[in-house]
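Single chain ahead, by itself, as structure tokens, in the form predicted alone.
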Amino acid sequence: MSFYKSGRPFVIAGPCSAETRDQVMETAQALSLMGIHLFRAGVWKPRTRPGSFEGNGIAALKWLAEAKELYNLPFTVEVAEQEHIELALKYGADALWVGARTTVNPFQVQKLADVLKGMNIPVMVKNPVNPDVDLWLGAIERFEKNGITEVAAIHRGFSGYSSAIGFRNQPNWPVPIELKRRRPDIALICDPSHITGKRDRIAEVAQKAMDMHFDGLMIETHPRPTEAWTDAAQQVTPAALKIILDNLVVRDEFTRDMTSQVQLEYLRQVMDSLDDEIIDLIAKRMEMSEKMGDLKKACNMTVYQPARWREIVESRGVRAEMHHLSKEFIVEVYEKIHHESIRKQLQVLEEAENKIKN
């Protein structure tokens, strides 16, 4: 059985930072009674600005090793340098994770993968700070190519200039879904703490992750969150974590109820037919785009016309709301359709110019 498939959800919990020995021991003792799979704590903290607390290093590793021995609690730490890996393994780390800021750098990821070549230790890779599936998957593959067989992906959300919709890091759910589509064999773990940045939303995001068939959760847990040295707002107490986990609804991917399964298959067939119609209609719309391209070429008109695009956004948004659909969703769909329409019309103009040149 896969290391990350030993229970659903596979739960990783612990403080953002290993601050003191007492804090580590208190948290580990509480979590050991809850059956979590991995104890997590930041040992080296990559902070945005100098002068912030950047971790206790070797001292913290000694505390984690002691907690592991006392409470039979496997632990994991974030690594970003060769030295981090060597020290983590020396003190008995049971798994390692690569942070979002490291994942964006293929050169650094490769260095870490090379250090671990041939070793039998689970590795977790957080998504890069930007929503790039290929970059995320590429980091995972670098470890796999060096013989690491137990590699998981951690979805911690994506950085943005604004958190207008109430998240510290935008979840951008289609990105981890696409990763899972490409690699269904990879365990997918959600980090609601970093996505939300707020402890009162962790349960909501954790449930959504379970409903989307994630394999596990990584939740920052501290005995006194308001006193935490780092990321105080997004940590929960062990008692609060227990409530979150106890109330979590974990659903199955399949059902044994044959009547429900038959109904589901019927609905899927109807949906497949509708999808065929949607694609056929988009194809017809693109044919219209090409004809418009011919006309604009003949009339010496620009391909992109801002007034027309504003009209489309407004009218399609109104129609979406008439059908109780999200205006933002429909506009996003039409942005992609419009982009492809513009591309086809530009292609018409380019082909005409090439004929003239030739």
Given for the second form:
Amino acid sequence: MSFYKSGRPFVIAGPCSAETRDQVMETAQALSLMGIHLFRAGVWKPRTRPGSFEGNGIAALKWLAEAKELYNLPFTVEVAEQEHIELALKYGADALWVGARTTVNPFQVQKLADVLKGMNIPVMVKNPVNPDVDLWLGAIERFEKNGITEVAAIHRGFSGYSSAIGFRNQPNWPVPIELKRRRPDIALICDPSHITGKRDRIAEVAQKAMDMHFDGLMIETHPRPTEAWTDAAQQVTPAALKIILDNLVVRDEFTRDMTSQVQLEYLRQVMDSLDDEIIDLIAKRMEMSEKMGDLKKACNMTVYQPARWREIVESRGVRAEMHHLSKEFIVEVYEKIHHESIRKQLQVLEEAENKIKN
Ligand code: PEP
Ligand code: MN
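Switching forms now, from the form predicted alone to the form predicted together with phosphoenolpyruvate, please provide the structure.
The next block holds the full complex; its first chain is the one shown before.
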């Protein structure tokens, strides 16, 4: 992934949409002075509802080509159709990105990958709108299978009915972290603009991405954000982007400091043995579940008892709070444990039924 390795973070910035020639030139000039790596602008916009501004198409590509020439600034655009790819390449795009609404559709992703077969242009794949790591990886693999080697993943959050924590899209960090665990070789870029939907929270999410060992950032930048034709609430000025980038603390995965290394190693060993204990205790708890399965079968009781489950949620929540642990977190852990316990008990019942049948 050498393309994205030209800096950490690898910075992609530019407006949500290329609106006018002046807006493209003004943004490109300011960003080129800041040394960003790639200029972004949407020229075909996937809009949620019809009747909104859908991009300037070829006219916008011409402005991007002109800005590239004038400011020596490589650029990237979103592509969703075969024709988009052909035009983007014709006007000299240096990288392409696939939007969240396209990644969900394997037929469409395959079509795009087929158009690019044998060409070596960097392709960045945004996460699908739903938190499905396999679907995201699947889209990436379709490009890789057709010979694209410089593939990156962009985390732009996941849509939901309610916007918990006040963001436009849920970050759902475990999803990109799992992607990185499975494919550490792929560059992972965070798009805090589409996650937050609000310019004043971009810095905080960009910092979190850096702390999660992301390789890059894509941040929507506009000379007059409040007047933007699309995504006005989340774009920042080039000056604001500079402040965000200057204040970013970029940490390394490893340290050369021996004392810290030794301390870290000690904490890891303690954690390893605590994890052993946790797993041993879970195994013991599951043995109890099997015994309960036997008993419930003998007494002809249901495996799932809502009143008992309510009591578990309540009491474990109280104990979590005693330890200053988040109640939601512990309840989530217990949901998983309870689910597995029910599976074990159902197994006991099934085995008993099979014995009767045979
Ligand atoms: C965009 O980057 O402007 C865009 C449309 O993004 P997404 O596909 O993440 O919604
Ligand atoms: Mn946008």
